[in-house]
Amino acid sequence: MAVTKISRSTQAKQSVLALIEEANIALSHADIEEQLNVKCNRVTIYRILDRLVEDDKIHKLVDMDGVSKYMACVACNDDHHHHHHLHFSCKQCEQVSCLHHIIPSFQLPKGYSMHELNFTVRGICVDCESTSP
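Kindly supply the structure of this chain on its own, in the form predicted on its own.
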């Protein structure tokens, strides 16, 4: 069975990227699959997400439940991709958002090198806090 490579600019890829860019919360693979308007199988969506992460169009985070989610690179530009920021997971609405203005700081022991970072804080977001009685 021949494996078809995804074209760098397919309609499905453009649809996934547009969906993520329009969302102001992190979306899981299941969220994306549910919201897609084009016919696309789940393996193709995984490949598209991997390609978009590799191309620095989106970034991947893992929420408090271990679910991979994806967000647009809003604090990034062509010269600098800044994915090392805080994520906030709301216990009430269960949405995950990026807090770009809060950058965690720490120092690793000698001999260690960082390749990825995932800081997630869990609590109640500002929208849910303002609507609670």
Given for the second form:
Protein chains: 2
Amino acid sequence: MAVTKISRSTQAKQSVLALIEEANIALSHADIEEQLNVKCNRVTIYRILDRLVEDDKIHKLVDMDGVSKYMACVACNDDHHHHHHLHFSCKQCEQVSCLHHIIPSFQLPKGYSMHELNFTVRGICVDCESTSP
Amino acid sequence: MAVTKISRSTQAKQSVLALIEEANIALSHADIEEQLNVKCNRVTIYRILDRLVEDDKIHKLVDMDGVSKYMACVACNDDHHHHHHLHFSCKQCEQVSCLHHIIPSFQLPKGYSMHELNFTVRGICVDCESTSP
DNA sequence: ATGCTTAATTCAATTGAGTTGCAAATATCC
DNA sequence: GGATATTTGCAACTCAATTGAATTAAGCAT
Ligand SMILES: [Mn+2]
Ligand SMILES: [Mn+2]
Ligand SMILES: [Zn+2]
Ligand SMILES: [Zn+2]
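The block above covers the form predicted on its own; next, return the form predicted together with a further copy of the same chain.
Then the entire complex follows, led off by the chain already shown.
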């Protein structure tokens, strides 16, 4: 039988989660390390992020440069923990944001089963579009 | 004016392209280095891959583990060089394949512009599905 | 409240993908 | 063949992420 280990609540974990929940863009490990106001080792941050994903508190997304970014779950619970909307990665401001209401429509061929999805569009975001020449 | 430099055809470049064109799955740099039958430095392989992407001969995709993988262009020419179909990354065999005829349907919000797309589904592929208990 | 168990944190070392600078080799054009 | 720009090879480096092992601390039971 798989031994389910109990996830503990620590100061650092709470702070990382708060940071991610307050952000309106996806944060990388480096972003978090930089913005975190409690002292916390970088390896610990990696492990906290893994734990938060495991706990269904945050989602992980691999950006088009290969770097992992994290964002808070919005409408997830124990039954529904998915992350099927579109993500936008801006070439100019280099920010990744969730476009929660845009869910791509497609159908997998027979025999394939889906566990997770990574759907990212790279381009220029509204903010950068409007502040450009 | 941007100086367009002429891309040369070399033994190594041809071999890398042939390898990618013959594969029916996406290949990583490591895959190519391992399978290439001509002697070629690993840095050279990275540069050849960049050049082939630049030449519109292959596409680059960042897999959900953050590693870049490459696959041949199928219906691309100078005018149309896009890569909008779905990709499938199998959790079991760890192979990434193009599902060329499945193109996700979605609409970007006003003000956003798209330059490239990364659309990958992770799960179990047909082959693994049929050979499982 | 005290102790016990197990999870979390830390530190140092390591892996792995990818990049950079520069000298030597070579493809292409004349 | 010779000139020239591109490509290659090598060594060193960056950056994200992982591992192992020792220490610290959370949560539970007594
Ligand atoms: Mn999201
Ligand atoms: Mn493809
Ligand atoms: Zn932007
Ligand atoms: Zn498979």
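What you see is a predicted model; the values in this text were computed from it and never measured. So that the term is clear: the rigid core is the largest set of C-alpha atoms that superpose within 1.5 Å between two forms. Residue numbers count along the first chain shown, from 1.
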Superposed on rigid core, K110 CA travels between these two forms a distance in Å of 2.5
